[in-house]
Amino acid sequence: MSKSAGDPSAQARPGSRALFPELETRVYANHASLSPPSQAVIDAVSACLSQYARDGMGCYAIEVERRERLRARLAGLIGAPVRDLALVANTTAGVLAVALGIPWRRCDRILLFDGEFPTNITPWQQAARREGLELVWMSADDFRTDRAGALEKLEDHLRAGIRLVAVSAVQFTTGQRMPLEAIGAMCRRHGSELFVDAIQAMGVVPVDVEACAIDYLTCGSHKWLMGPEGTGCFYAGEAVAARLEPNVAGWLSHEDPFAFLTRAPNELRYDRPLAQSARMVESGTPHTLATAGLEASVGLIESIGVEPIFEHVQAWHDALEPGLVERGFTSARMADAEGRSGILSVRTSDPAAGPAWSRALAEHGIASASPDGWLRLSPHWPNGLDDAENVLKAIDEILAGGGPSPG
């Protein structure tokens, strides 16, 4: 069926900024921080908050629809089943949902990674002060320098016994996407299960929870899916859902929770089950607007689709690469495909020297970020390969004016 003109995924396409009318900034290679609204995403939470103005309670159900359309596409984005997947606030709502409702025992262990955003760290450590956990430590960045070792050590953690591993999909800082196949396969068969932040994936690297053997996944909506932020979602599989307690549970969070308002008396219970799967996390009023703008917004990814996003992100990374690398730059992407992101981080000899860059390429008009001192710079489907060129003479220009200033 061909796309009328009037539909905005007939303008999605790689390397085309029609969308994205409003988008002043030269370069924008900054997705892994936030995405700029597309005008399908602001024309979607326009015409919702118009509709509420004009039916106020009259278009609830409406939006009910659209939360259920919501969770069938993301959960297609990463092979899940619709029932394991609920849609939450953040992606910390999604850690705290399996931190705090883990029926764990004392002393269990769970294994974390040096160098992961806080967001997969805080609740952790919470759970393990609430709840008498030992935490497991790995450095997140040996597997990038040395994958094979860093897989065995990992089996070797998991043979002394490890209750849950917790891993981003894609590391914020260096790019490199985790092997978690691999580790999928090693904690099942070692009888651990897998909790994957996914922030940094989901929309642009294919993930699929099934394959990778994923237990738990959350993601929020402001990056790589390029919504608004405030909404995003939480896989659990049925049977560790299961064995959740429902320490985050609210009156959404039970089974068929609109019965009293839309149905005969006697229908106002407090003995009414909890959902037996990930949407007892659903607990209470959820944010209308950003999931509006989410549905617009993963309609332009499905219309492209992940794979082709990937290989364009890939090609972007192809044509800047070499060029950076030839101004003295040491880049942290790996070698391996599989082990790629839509995140290329480079450093100069000064490790200092990343949040100096990204101010002065900001001034050059071309948005990245500096975490942890790198330089990064993080592409999506809207820009094109000819970005390559500006940034290198945005460098350039910089590096004959004496380099970036050490502000």
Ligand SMILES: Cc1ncc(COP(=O)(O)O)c(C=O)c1O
Contents of the next structure:
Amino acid sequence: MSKSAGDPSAQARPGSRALFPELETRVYANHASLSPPSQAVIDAVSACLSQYARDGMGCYAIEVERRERLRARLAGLIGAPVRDLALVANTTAGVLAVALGIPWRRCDRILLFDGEFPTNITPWQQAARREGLELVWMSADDFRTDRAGALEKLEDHLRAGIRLVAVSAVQFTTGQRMPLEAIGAMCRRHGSELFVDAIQAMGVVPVDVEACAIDYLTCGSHKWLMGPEGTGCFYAGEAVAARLEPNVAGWLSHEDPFAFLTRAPNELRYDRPLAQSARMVESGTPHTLATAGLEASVGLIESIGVEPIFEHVQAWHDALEPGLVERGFTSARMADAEGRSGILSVRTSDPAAGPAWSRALAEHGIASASPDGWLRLSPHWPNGLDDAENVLKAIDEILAGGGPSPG
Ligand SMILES: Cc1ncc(COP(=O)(O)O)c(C=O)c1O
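What would you give as the form predicted together with the named molecule, now that the form predicted alone is on the page?
What follows is the entire complex, opening with the chain shown before.
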């Protein structure tokens, strides 16, 4: 497909910052926290806002159509049918929908992973408290240090009876990609459901809900999908969605929710059936501007392709990792491509030094993060492979100055 000059996807190339003219940070390697908006996102959001300024409610139908397009695009990114995908406000909204929506039986067991971002913990803890459920814990990091052993342990737990396994596709600290295909197959074998927080994966790591037998998936927009904050997606397979209770339903969760606004009288009824699908969680007025921005950023990701983005990001990691190791850092990166993600995390012999390193790098114009003490570098498609040279030069300068200052 040829791209016209005015089409922003014509400028979306791995390694090019052409669509980020306002980005001041010299090396922006913090996409695992938040993506700065590309020009395409800024333009889409401002065009949407201007349209509202001109036309008010007149744009509503256009935005309903946009949401339908965006659902289809996001469903395409995870290999899901569009009917199983809903737009939500953030990752948490998807976790809550399931934690509050499953018709739990007392003493049902949920398997969680120590080391996960709290988004994928707190709602399960609340469900456990309210419904008398048991939480069973494994260490997420065991899957990095001994994947086969950890899978065996997981299977022992599943054999003993687990209603649902809740896991992140990629661990936010180490960047370790969880073996979702193996986990999904095991869950299917033992009759457990699989819930996946995909915010550290979608947009940079291929995700396929069918291949991994994922029952539910949730993902916010502002990291690897590169959209504005305040929107995201939720997937629930047809069979499990049909069993969800409507505990987070609202006026938009009903079938034909606009009938009473657009048709003749006597359509204002409260007994319309609720959508018995993922769409049930779309309960009230959405964040239209964020939706417009996300459509633009996903368009760029589609135009490059997730596989080429993953390869580019791995080339970036390949360019930097050996230099970090030479300088005394220990890398958390997995040996095989299936275990890798967009995140390259390292540690010095002092595990408390991560935040000081991140602050010192920021003073050299390099954006990183330091979750749980790791120094986390997370580039995306616009990062150039020459970033490695700049990062290593900055590290040498920091070391020459006696290392980062603590606290
Ligand atoms: C694994 C993971 N899940 C979820 C979130 C955020 O959740 P939410 O979109 O609900 O704020 C983050 C980071 O902010 C994360 O790293």
